[in-house]
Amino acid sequence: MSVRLPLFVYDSTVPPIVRSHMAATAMSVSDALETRSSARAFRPAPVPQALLREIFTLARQAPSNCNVQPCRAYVVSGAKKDRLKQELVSAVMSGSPPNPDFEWNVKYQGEHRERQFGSANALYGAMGIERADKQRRQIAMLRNWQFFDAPHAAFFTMAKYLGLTGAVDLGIYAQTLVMLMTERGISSCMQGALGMFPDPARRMFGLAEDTGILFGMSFGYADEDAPANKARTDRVTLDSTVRFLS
């Protein structure tokens, strides 16, 4: 029998950890890393609720700017989600230009839009779709409001008048989560287009003018077979990240 969960906010209210039966392997901080990528498609099996509330209940540890902990994550599984997702691709097919609540106009430059195109090319690529097939393309960002058939997707929200400390802080929280769930094999994909069209969301949480929704993310089982989980990107070398200087 399938598990149907209602939409969770998550926040310090939240009784002591649950462990549950399927409790955290041995993967390494180091081993999540390496073998964490960006699914694409999900099988229908749901997180148990209980997994679900020890993962965000560690992510709780995750640091913040002087310990604001502004992050309140909104999580939408079953019935809340499928209707979520509707309203959705109905926002994003209806012509109406994004309307996000926070900057996403960013337009890529030099290496960066090489790398955008790296990435693009990468996905497309794996799933045999011709970069001149505008079409097929576009049906394949459509995914992305249909939360790639996850069966659960997170939004975070936070103060708007936060800007980019707050984004900051926002970033590091779901990166926790990220490890959490790799650790556990629970796949994700995080995905600033959940954060374009946010007026559907925004009324299902029902949001203050005040707070904003920055991103978003889906997350579940990764379906292995999918084309579109094949595809990996490539990493740049360390002299590019970093300078070491003594």
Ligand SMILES: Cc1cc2nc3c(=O)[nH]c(=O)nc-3n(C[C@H](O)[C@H](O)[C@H](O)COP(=O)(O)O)c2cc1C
Given for the second form:
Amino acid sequence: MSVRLPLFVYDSTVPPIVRSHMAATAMSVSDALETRSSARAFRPAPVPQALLREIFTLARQAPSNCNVQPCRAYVVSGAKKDRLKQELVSAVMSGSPPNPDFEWNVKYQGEHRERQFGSANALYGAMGIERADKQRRQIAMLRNWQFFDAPHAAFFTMAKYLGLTGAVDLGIYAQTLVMLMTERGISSCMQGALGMFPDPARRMFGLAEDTGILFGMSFGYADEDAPANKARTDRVTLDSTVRFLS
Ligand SMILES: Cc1cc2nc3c(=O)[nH]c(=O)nc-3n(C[C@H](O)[C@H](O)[C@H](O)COP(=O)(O)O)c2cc1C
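Show the form predicted together with the ligand, please, because up to now only the form predicted alone has appeared in this conversation.
Below is the whole assembly, all chains and molecules, this chain first.
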């Protein structure tokens, strides 16, 4: 049986619209965790601006190391998103190597590599793409920079000097957003890919040299019928994730 944990909002600066919406929602954190999966195909309808503001207002409650709150998120929608999509696809297709602001190019080993293959197989299997079909896999990969046709994409940035500490905080912030979105029927896909070719987004956001894009996330209302959204990944056993000592 899952424990129902209401998401209480303690911050008196949170506007009343947030609280009224919170009272109306029924999904527990456990439900959100059990039902969420990454979405890689979206319907065009945008998330209403008031709802976006509500979600990003609540996400400020995410904890961070020493409460430094290092994340600055940039959300692109509409014409700006379309322009960025074009520029990103051009950057990827140009053949230039990725030039991420942060070291992001880990080469997975052993069981991590197996799980990496497992997630790729889940996605390409759902999309009916054979392992040997490099061309279709590349087209599917390219959809990362097309934001999977989502109406919105968020880019998570922070001061470069923060390194690992800031990366932890940004990850926690992003997952907080994902849970708030899930609660509201909004699907998402976090994307390391959105940090691989940072220059077009850096230009659009006017980022200073000392600030970097760590990763991003496409989000909106999922196209539930799309094969890509039928992909489901598995999880390792409890014993593999935790040791209880007493
Ligand atoms: C930090 C991070 C980066 C990710 N980058 C990508 C990405 O670039 N492209 C993609 O399609 N999925 C990406 N994902 C989604 C993962 O592949 C996905 O979360 C994982 O396979 C588990 O599947 P699920 O989210 O459906 O449970 C990323 C997830 C995280 C947390």
